[in-house]
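Encoded as structure tokens, the following chain is the form predicted alone, with no partner shown.
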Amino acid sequence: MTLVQPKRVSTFPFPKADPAKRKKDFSEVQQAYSKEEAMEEADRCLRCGTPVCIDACPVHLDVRGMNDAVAKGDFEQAYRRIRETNPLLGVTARCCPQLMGLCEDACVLRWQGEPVAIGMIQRFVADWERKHRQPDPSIEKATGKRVAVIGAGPAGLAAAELLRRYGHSVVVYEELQYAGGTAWYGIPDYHLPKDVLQYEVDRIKEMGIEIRYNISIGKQVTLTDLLDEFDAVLIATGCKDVMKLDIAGSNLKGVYDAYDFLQDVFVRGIDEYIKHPKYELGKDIIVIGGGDSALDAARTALRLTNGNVTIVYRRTENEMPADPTIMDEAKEEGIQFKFLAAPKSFNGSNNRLVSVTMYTMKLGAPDQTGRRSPEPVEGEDFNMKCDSVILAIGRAPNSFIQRAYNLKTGKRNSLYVDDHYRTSMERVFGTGDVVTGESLVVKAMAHGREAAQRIHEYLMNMEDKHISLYEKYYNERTYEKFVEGAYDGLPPP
């Protein structure tokens, strides 16, 4: 069969604001589809009999059902279908790298050209719902069971939402003053406006979930306190332990950590930071790293200073793990790149950074992951003058609770869990980046939902009746069965 590639309605992968204008402020880069554009784009979907796009989505979002409903102009139905498995629709629509192993990468139409712009359609539906508020998802009758969730990031929020839908009482403890975790303090406003995230957090809370802010477990409240009050505890504290560069000059003024930098800029809102700036970045700024956080730090620094920002990465552009779409945006805004280079020393004057001595790197033999290892080239060091350096070289799982309560750990002090998401302490479970290491928002959410499912089975003495969320949403609760009324009256979710 020959696939006919329908005409695309807009710039792929999405329309963007003018780079010359957007780099001067924190307004959103991605531009929304109109109703007509969303319907036309959704109509490109082939409604495949085996929708691998759903298979590729960590939370099994019903892409086919969404597209079918949007193409018909039934936005209410589209929202109901995709909200079933995803409480952060507007967030993931903007933050998921859909072309990197997720839904759009799996779209059949990609074989002959451009996949359906699933993320843009999802964003349209989420934005439509904010203007046309829809009912909350169904909730089972109260079970009398209580669960404490430690951490209000994507994994904790997704877990709390599913546990609540099963009828359990849920309290979330968050050490910061806002919920969202990395989605709040680590993703810049130009990529994810805070009002989008806040709206979806508020909707989760309105389902009957309590979030207690500015409470650090192990300090103000102990894990023992929670076990006395709740039937189960879920640890979802994410990645917070910053990796350090052990090289000369690391303590000079002007050498900053990217993750602290992003949190300090965004945690109380960009307007508040601009009124009370904390970092002296200067005009010549170097960012070390090759992931999304390096790009976010670079583009944030550019907007704060209108300076010269260069990303230095020790491998080539082909090996960069960052989302290519974000790379293109950064280049459009004037971010410079220096590949095959790595810092050897930070050089200062009067305890203030003035330059970085760089190794020239080359790619050697593949390491255990299959990637070619970068190696210094002798005698080819060089200097780069700068006013500041921002280090974005990775984070390890937040190890505070593991260390405080002697919980079993895995690689890089990650929280160990078994196949049922149980930690080494009875009635304590774990999920998200604190278990897996750094991951995507949507993958953390999927991990949180799976942990919530296991906690539900534990609380209801159903551990011998393991329920697969994949089977439930990918096979048993398909859009076709939904339209036919085949599971009307079944208990949620």
Contents of the next structure:
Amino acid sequence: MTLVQPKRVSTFPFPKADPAKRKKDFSEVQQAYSKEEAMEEADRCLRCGTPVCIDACPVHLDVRGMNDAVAKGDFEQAYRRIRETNPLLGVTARCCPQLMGLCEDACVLRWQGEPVAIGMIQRFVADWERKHRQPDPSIEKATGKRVAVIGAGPAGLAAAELLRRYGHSVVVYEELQYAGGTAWYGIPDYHLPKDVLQYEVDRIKEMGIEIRYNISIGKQVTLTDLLDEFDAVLIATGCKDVMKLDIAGSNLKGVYDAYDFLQDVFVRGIDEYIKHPKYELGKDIIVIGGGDSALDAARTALRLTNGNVTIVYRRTENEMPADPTIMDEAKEEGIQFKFLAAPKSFNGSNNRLVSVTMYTMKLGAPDQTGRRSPEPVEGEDFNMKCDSVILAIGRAPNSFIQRAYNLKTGKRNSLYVDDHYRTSMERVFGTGDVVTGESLVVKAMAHGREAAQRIHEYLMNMEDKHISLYEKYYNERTYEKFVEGAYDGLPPP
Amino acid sequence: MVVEYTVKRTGGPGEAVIFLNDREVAKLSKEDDQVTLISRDGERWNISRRVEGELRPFSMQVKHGEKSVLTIKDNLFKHKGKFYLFMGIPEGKPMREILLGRRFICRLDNFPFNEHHEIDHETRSRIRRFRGPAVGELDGLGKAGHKVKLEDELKDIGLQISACSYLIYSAG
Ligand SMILES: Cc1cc2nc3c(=O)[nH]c(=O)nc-3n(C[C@H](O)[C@H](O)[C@H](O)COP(=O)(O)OP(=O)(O)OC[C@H]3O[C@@H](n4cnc5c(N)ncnc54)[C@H](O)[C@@H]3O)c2cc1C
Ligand code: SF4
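Starting from the form predicted alone above, please write out the structure of the form predicted together with its partner chain.
Everything in the complex follows now, all chains and molecules, and the chain you saw is the first one.
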């Protein structure tokens, strides 16, 4: 029995630019839907009584309400509905892995074919709004309370936005000269053009949030200074502590860290980097790692050099944590893969890398995650010639502030917080990747919003009346209200 | 898989009938926010989205009287001392294979926690990195019939698992 249109209006998962052309520059891979395509795709939505897509979205974006409004051509209403819980709509539309445990993975149409292309519809609405500016969400009466947020990444920005809407005065401290955190300097422009992020950061600032750039808390300004000036402080300093490979030759010229590499390439804008390149990558490049960052480093290196780029991963493709849709993009562009191999030593000549000795690996017993552990196979080492190696083997939480102020830590020096997002220091809260480890933009935002809700309850002495943002959404966005069209006033915080 | 349940929507999302190998064995009925699972012989279980005092996505608590029979929290549940993951990725299967269609319940054999409350922020945020053998298969939208196939080890809570699987993932 076919109940629904099983296929998307366009190719699955979304239309893409020609790989032969796109791999030569940093232009966007994903191609937008036209107005007609967005409306037709939105109309595939069943407007479920139990919208599992919203449950699966960490910020509980009103997907059902958006689809219904877009299908009717009412983009204003669609924007208002989704802007309510997400101040980075254009960003998350482009860089959320929607099919990997998020909205599209959960959509009930997946049982009968392809899920609704929620990300593409969201992208259409966000892009439409850039051309047809809509009012900002409402802000409650000033409370007289002041909050400092450390870090202008997705977690800090989302928290700042919600706190501001509750009527608090918010100042964000950022050690770089740009806002957006890893979304600014980590996510390559071919997935997230900088102007999309910049526009949304500017809109957040226009709500009355001050961002003080080039200030590192713990260096120029101390946590104690902040506690003197503000009623509460939120630490949202992300991940930064790079994992090192302690093997022979790690200090050779030509062995680079992927996170430093991506930051150096993107932080001042790709055009600036191309004018003043810093890395000597050569033509044969090896990237070590199996996650999305390895793919980003490889595809960035390919675009900068037009060389031969090979990703080396110690397990098989089946165990790779990278998003398979991004893997497909990389393969289409000509990135090579070598599975079941791991570096044993980096070999140099005149202090410059010339090759890597690799272990051949095999899969052994499952580890704690249930994935089979890689083990070296004796006597089967081999050499790979190369000009440079980029290591993308993971980043741990940024431990600087925890160490500087002796704050309680969790796994891998993450910032410990209790269920109220409180750290071990009075009036200091924590959120985002510095607490959870490397996650996703949208998950960091959701964490930031939950922390903001807790801070608001703390500042207003309402802690005993705590209500999670999910419960709030669940109560306010019932199917009955949706059908009556009864929830379309100005969005409450 | 040794048992196969089919849940078919009859009215609103909380109203359905459940078949075990084509024989009707139970129904779901909803009043206000309360869903009740009622077997053919009149046994009743209350199903709530409130887990540990909070409404949570991908979470459900099934109670028989005062006794909790099944607690699913953020897709994870524990049964006879082992953790299981709804929407899991079976060990050895490529992720691309599960982008569309069937979903799986996986047993997390080496899961490093004993209780729900011990699971840290990082593990919850990266739960899809965990793999294990598939001991359940889920397929189909409730309107057309949501199928839940289970291995022997989940048979004794099969009815409750099928009801929750339908209510959480496939009610539409
Ligand atoms: C290469 C790469 C690619 C990624 N791609 C994606 C993707 O495609 N999609 C996706 O959803 N996620 C992606 N992620 C993950 C995502 O970017 C992060 O999960 C998210 O940005 C975390 O947000 P955050 O606010 O917690 O931390 P961050 O984004 O890291 O922000 C922390 C901010 O705090 C600032 N800061 C740190 N210390 C101080 C201090 N002492 N004083 C003042 N400021 C300070 C930092 O400069 C930074 O701006 C990617 C990550 C990487 C590394
Ligand atoms: S689950 Fe899919 S079909 Fe149902 S409301 Fe969400 S997007 Fe629409």
